[in-house]
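To begin, one chain is listed below as structure tokens, in the form predicted alone.
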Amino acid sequence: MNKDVLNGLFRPKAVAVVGASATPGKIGYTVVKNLIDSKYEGNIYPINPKASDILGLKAYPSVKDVPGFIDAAVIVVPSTLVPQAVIECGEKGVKGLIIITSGFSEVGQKDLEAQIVQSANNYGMRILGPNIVGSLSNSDKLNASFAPFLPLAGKASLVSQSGALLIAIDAATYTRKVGFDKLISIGNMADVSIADIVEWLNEDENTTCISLYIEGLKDGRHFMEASRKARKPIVALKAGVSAHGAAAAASHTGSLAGAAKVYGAAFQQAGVLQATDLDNLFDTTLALSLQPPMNGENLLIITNGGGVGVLATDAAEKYGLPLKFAPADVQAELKKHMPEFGSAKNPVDLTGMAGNEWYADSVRFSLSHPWVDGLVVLYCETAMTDPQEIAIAIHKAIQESGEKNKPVAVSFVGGERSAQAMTWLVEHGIPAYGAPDKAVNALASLREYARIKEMAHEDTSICKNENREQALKVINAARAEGRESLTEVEAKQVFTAYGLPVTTTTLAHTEDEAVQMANKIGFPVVMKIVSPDILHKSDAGGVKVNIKDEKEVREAYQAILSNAKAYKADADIHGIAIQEMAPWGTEVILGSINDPTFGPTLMFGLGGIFVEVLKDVTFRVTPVSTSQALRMLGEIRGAPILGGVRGEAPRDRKMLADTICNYSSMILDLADEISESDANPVLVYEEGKGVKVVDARIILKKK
């Protein structure tokens, strides 16, 4: 990231307006009129060739023509023009380009868009967009788009890569009292990128928190580094996550792995906390801007009714931060801030009868507790009370115990009292919602984030045991061969290069050799069909297993070969394995796919034949440490599984995240080489006794 030449294109001491008007109307009228409106305070250069004032400014032929310095250029000339526009912006030595022009590669121009990126690099000039609204700041009283007016001022800045939407959210501020420093509109991203922004509004000291509505990133692994590495808050809706459209895949992973779960493990992975829909975003976006992180799960909640109470109890257990009971001391002090029949428990109920002082001093304390890492505060509105009243003793009273590491949310029920105090509440820097489950929901954010980012900062460092070349000299025979999916045989060669703990397995190619290699493992064995044409061995009617004596092995083989010619007559038969039978164990899955985002990502979950229909997986981008293994497996529904349950014994889970973080190492070293992998099932046994995995897949990478 060039931090200058951001600046000028962010934060800019002169503008010119390629492409202004002076018909009302045009886009070119409405962005000179935006930044005259917003009170910019640098200079405005409208440029237009047959115009020579603009709205009472001096209009330019040329941007060349301007006698002063431009920091950024907004375009808005037709796209055919933008290539020129380019050029003397550079000659002129713009640092940024704030292209509103559309049609460029959301219309099947990629041609257009690369030569306008080249040249403005050429020139040492980044570009915002094409196909934006424009950038607003509120810091710097520019409103550089055709957004009618400012966001409501506040702590965070937000990146959309829709206009509408970024539109629609800039009128939405005010009606939802959650202000923004910046709205930034980036559309193509023909160069800078969603990753340059973070990496910006980490260093812009006016922004606390980072918001992101995001479609599609073109370099995933350069935003999780973005990501990973800021020291605020970022909080990203991700959209385009549905099912519908996805592609058929030929390994589970594959079939399994979508834009949502991909994203998600991302988003972990990078310390990003995923909104869920809109009002979410707006909701997190308030508390991770006013509030620091809680760094602790004991959540206190006090107010002055039952019902809200209940409430935001299901509420916090809903959003994974479950009340506890007060200590003793706690409620001990507490009691003397209600009258004999409220409760100090938590929810603390100081009933109806709670006024200013109680909840002043019932906060002030609360904050002041070291057993307390959080507040959620709820008022409902009555005749008693001044709304206005409780949101400033509120306010006083956090002010008062000092505590700056702590975060508090607010919860009003009420009429137009209530909501006027709660925005009163904000501008104090407390978030309040109008409903109690919202508060807490914000505390619950504000909680994961904390977590994430120490999850973010685990140890990375992946497993050095590969034989690259031994795993290469397998890939490319089958190349030779025009095959782009290794046989079952292959792939176990593959995966035992990576340190891997395969089962024997050798290639027969008649009933005799069969019989013989049978004989050499050792019965029982496992007999299945080798076909680059059948991936899902079972589906074909290809695998025999508990076959005992040399007869069953003749059987087996005879039946796995009509079976195979029934399901599949020109099917491409290399052999049928014969494997070691290994003892039953814990069936787990084990994954990849080379997401075109992220690169290698990994998925783990229950394995065996019915893995799609359960669907109890998780994914990771590698790399993945073994660290990040063992977290993994406590993110399943079936975690209880591995930890033994019905009497079984504990299942070997530092093995198996051994296994995972070799298989991270696997699909990231061959990057190059795999599309999709699986290794499933993979049987895991008691604690100390290991892993075993059954049955491999690797399909290649086309070249």
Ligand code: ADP
Second form
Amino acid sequence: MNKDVLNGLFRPKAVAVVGASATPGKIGYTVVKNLIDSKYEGNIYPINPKASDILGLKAYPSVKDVPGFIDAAVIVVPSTLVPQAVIECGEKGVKGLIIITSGFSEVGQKDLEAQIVQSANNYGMRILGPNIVGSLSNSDKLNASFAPFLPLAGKASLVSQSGALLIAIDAATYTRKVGFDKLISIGNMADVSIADIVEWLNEDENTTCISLYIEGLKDGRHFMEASRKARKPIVALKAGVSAHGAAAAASHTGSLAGAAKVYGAAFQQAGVLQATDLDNLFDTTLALSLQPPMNGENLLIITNGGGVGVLATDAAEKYGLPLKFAPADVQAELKKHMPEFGSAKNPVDLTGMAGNEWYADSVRFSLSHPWVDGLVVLYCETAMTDPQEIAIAIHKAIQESGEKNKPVAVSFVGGERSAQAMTWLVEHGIPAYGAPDKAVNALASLREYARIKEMAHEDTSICKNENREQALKVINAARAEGRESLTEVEAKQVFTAYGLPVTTTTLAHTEDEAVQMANKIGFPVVMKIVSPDILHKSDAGGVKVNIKDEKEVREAYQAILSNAKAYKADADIHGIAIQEMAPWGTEVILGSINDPTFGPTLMFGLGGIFVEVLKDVTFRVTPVSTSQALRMLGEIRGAPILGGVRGEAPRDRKMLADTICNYSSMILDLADEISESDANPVLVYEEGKGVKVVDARIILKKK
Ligand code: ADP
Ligand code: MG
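I have the form predicted alone already, so could you send the form predicted in complex with this ligand?
To see the whole picture, the full complex is given below, headed by that same chain.
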């Protein structure tokens, strides 16, 4: 990131509008007018070879004719004229180009887009867009866009990949009372990426929360790195999570992964909160932009009404912050600020008799008590109290408590007076919501932010147990035969190269050879068809387990061959695998996909035949450290099974985590080779007894 250039782009001291127009209704007119109307204090230079004056400003034929410097040029000329405009801006020494013009990669004009980026970069310029609404900044009084006005002022900054949505959000900031400092339209992201802007906003003094509307990232790993390093909360709404998974998949993992899962994992790993919908993006942005993270689990709710208290209690559980009873000393003190029939437990019910003072006293005390990590204050409008006075009392109590590291959110339920009081609260830095569950959800987000921030900084050291050459030998041999899928035998050789514990496996080409090998491995053995044309071996009758003697080996050999031929007459059969029979263990699945956005991504879940039905799986973008792997084990619904249920001993989670870590190393190291893979099942034994990979599958990348 070149900070000076991006400062010029987003906080310019002088702006040119290339393609400025004196004709109302044209974008070139609107942009100039918006700059004037937003009371922009820098110089505005309309550029138009045919005009001498636009909206009372002197116009110039070219940026090169402008006497002073220009930081940013807003470009609105037709796409065919953009290359020339870029060159002239470059020669003028412009820093950033805000290219509103459309007609580039979004309509298939990729070369034209690449050309202007190349040309701009050659001059050291960066491009925002093309195909955007523009860029708006309250702190710079800059509306360099065709959106009608600056948003309601606030401390969050929003980056939107959708222009129409950005304009809609701009207007909605006033009705929803969620303020923003900057709104940045990113369009085709030909040059400046969301990651670049996250890095830049992280340094922007006027932004306390970064809010993102994302349709698809271009460089997922850069985004993750930028977000992980950010010291400000980031909340993202990812749209388009339903279609991606439709792509045909050859592995279990491929069919279970989808954009939703992978983006979800990436956001979590990068410390980015994920908004569930547009409403939630606003609500979360409001909380994150105004309040500190919640650094513990103890949420206290203060209310004047039992009903909203119960609703908030339900919401607390739903959003992962279940309420606990306040400790005795907290209760004793709070009891002083309510009538006899109030409740000091949690929710703290001050009763409908609660006036300003009770609210103020209980808020002040609660915030200063070490047990309380965060506070939700609820108020139901009553005939006896004035919402505005309650709001003032709450605000004053927060100030007086002197507490700056504990978040507070408020919900007033009532009519116009309550709505006005909430607007006042928001203006005074306290997020306020029309429903109690939303206030609780706001604190849950602040808690989640603290939690994922801790996780994003945890140990990421990865396992190194690699024999890349050995793996490549196997892969290249298969490629030489024109194959893109490895057999189980080959896949296990690749697994072994990365320290994964696989069952001893040999390949027999004749019945006699099979007998010999079985004797060598020791009975019982497992026999399986080995054919690149048969990926799901059991489906083809190609797996026989628990083979106890020579006679059974011979029978199985013939049976498997004839089953395979019946299943697929022209299958290329490499032979029959003879392998050690692993003792029973808990079945789990490890797998990977090579995600187009984030690269090698690992999946873990409970395995066996129901994996695709139960979908009890969790994802991580690689690399995955052992401690992250341990966390994955706890994330699936079936986690207690690994802990040992119904008198069974706990499973060897440590070895499983190490195995996940090695798996991650494998798919990362072989990112150019492996497209999908899975180990299904991996058998997990009692603590201290390790794990065993009994089946392996690798699909190669097309080359
Ligand atoms: P596929 O998934 O292609 O049908 P697998 O190799 O996974 O074939 O075998 C099917 C099932 O047989 C496995 O899920 C596992 O329960 C069992 N199995 C396979 N290999 C072994 C082995 N070496 N030891 C013990 N059980 C095995
Ligand atoms: Mg299998």
